[in-house]
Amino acid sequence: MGIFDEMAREGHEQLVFLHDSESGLRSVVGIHDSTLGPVLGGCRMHNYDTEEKVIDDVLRLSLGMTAKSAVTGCNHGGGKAVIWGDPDTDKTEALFRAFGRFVQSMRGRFCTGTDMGTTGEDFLIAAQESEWVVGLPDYAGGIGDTSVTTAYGVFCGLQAAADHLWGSGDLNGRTVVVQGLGKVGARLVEHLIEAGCTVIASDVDERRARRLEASFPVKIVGPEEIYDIDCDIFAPCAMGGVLNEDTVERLKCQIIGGAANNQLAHEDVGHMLFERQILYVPDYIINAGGLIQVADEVLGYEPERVRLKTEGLGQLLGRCFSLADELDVPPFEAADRLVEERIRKIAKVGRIFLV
């Protein structure tokens, strides 16, 4: 399928390829929808194997961008941005200086900021070329890490699925394993851990997975055994399409919540996931606290309003569960309603003539 055929498939607007020969930057903006406002996403950098891979990494990511704005009120549309580098050793100023001039070029139709293998001070550098730039540093007058509140905000998920599935919202005694211990999957295993439950975590760098170790009581298993634990609750937290057809098939739990974005390879998984009886929290409502925190930021930064509209995203699953009941249809079907419902009539909205 070509490029425009994969845009067609899912509503995509725009997809922006940018490339700087001298600083060795190659990067593509994907503009899912653009209906609730200006766009916004944060920037992936990953050495991905293909440019196929890079441009399907884009055009998922951005399309859950646009859902997890949707359903969580904001009024932004959806978009992303990725880097196709090596995180730890392509870094460079004038990579990061060309990308920021490159969305500034956009004049506002794209504000980005930090997500999978980019941080707070990479994105202080690319400020120097761009004014749509969030999620800075907080010693740099930013809102500082959003993985913070994103981890906050799966953290009050789970406990809305517990709570659904087993009446009640504390954890304490659960068994829990988290796949994926970067910046939000450890900031997570920090409020399991505080809640009392049994954590066993998994990361395919070892070195970040024993550090955890020598700070948390956790224990640390291998990444192909993560699927095959008894456990409560299944917490992926890394890369997305960890959840296809032979890890379903392998897993003993009974809820799925975690911070990844995409965690199912496609929609027949999450019907899998439905007929085994295992509760999957849509992904891009659990982890939206990130969204909700830079989206804050262009309001004008509130630390308690941030903190109170991720507590709600428990409420909000709530709502989906129910509606996901009331429909007879799994919890992913039942929030893409919610999205396009708030889409559909923000759109009619806008055909109000203005003079």
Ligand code: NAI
Contents of the next structure:
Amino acid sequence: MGIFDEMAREGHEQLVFLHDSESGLRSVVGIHDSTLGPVLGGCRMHNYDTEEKVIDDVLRLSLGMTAKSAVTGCNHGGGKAVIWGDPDTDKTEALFRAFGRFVQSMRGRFCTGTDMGTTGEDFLIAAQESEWVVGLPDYAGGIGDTSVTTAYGVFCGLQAAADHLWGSGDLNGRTVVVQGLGKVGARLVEHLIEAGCTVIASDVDERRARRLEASFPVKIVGPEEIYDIDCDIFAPCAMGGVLNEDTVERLKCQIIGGAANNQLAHEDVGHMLFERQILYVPDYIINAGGLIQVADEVLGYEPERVRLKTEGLGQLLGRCFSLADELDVPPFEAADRLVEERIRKIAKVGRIFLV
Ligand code: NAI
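And the form predicted in complex with the ligand, for comparison with the form predicted on its own?
So here's everything in the complex, that chain up top.
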């Protein structure tokens, strides 16, 4: 498929290719839908194998941001940037200055910050060239790391899922498997332990797993073993696409909910989970805490407002589960309907002519 066909498939508005010879910057900004407002989305840095994978990732990630923003009531469109490069070896000051300068050229149509592979420090550099950067480190006057809020939102979302399925949001005594012990996964483990859960976890980076094991009563298993464990909840907090035909057959849990974006390899997998009566919590709702935090920065950051809105993700999920039951569809489809409905209604308001 050509690039325009790819864009037409989900209705993407714009792809912006950024290139700077001197710094070696190769980046793409994807803007999916700006109906609700200026576009807000993080910037991922990854050493993709091919150009096709760069474009595929930016298209999928930006689509997810439209949904996340719309369903959580944020007045932002959906977009994302990716930088094609190895985050361990290719980062330079010039690279992030060049990136920042391109972001500035978009004059606020696109506002960005950290994602996988990028840090607050990288964006302190980009912010020297652009005012359209959010989520800078708190020591530099920014609002700090979004993963704290994201992890709290995931925890609230799991309570809501438990309440829906088991009639109580109390997770005490439940066994939860956490995949990925990075910024979000490790903090989620803390919440789960505090709530009285038994936690079994894994990370491809063994040092990270062992570090967590030294601080918390968790059982560490290998990255492949993780799909075969008998548990109540499986929480994917690493890469997207982990729910596929193979892994879904193996999972022995009743709820799936975690921080990773685009957890379903494709929609058929969501239907397989529905048939197996595993409650899959839509990823773009349960992991929306980070977006809520950066969107609040745009308004003038109020930590208490962020906390309340993040806790509200539980109620939002409750609505989504009820709609799914009413329509007899999987919750991910009900979530998509909530997204479409908000965008359609707000777009219609925008058509009223003002003198
Ligand atoms: P991170 O990069 O800090 O952590 C990811 C962890 O997953 C790393 O420790 C990595 O070694 C591990 N990992 C990678 N592949 C794995 C595998 N197959 N099995 C086990 N572990 C594996 O990233 P972060 O910030 O914790 O984000 C995690 C996920 O949540 C990502 O998909 C991200 O896009 C998503 N997310 C993060 C938000 C945030 O505020 N940080 C907001 C919304 C979504």
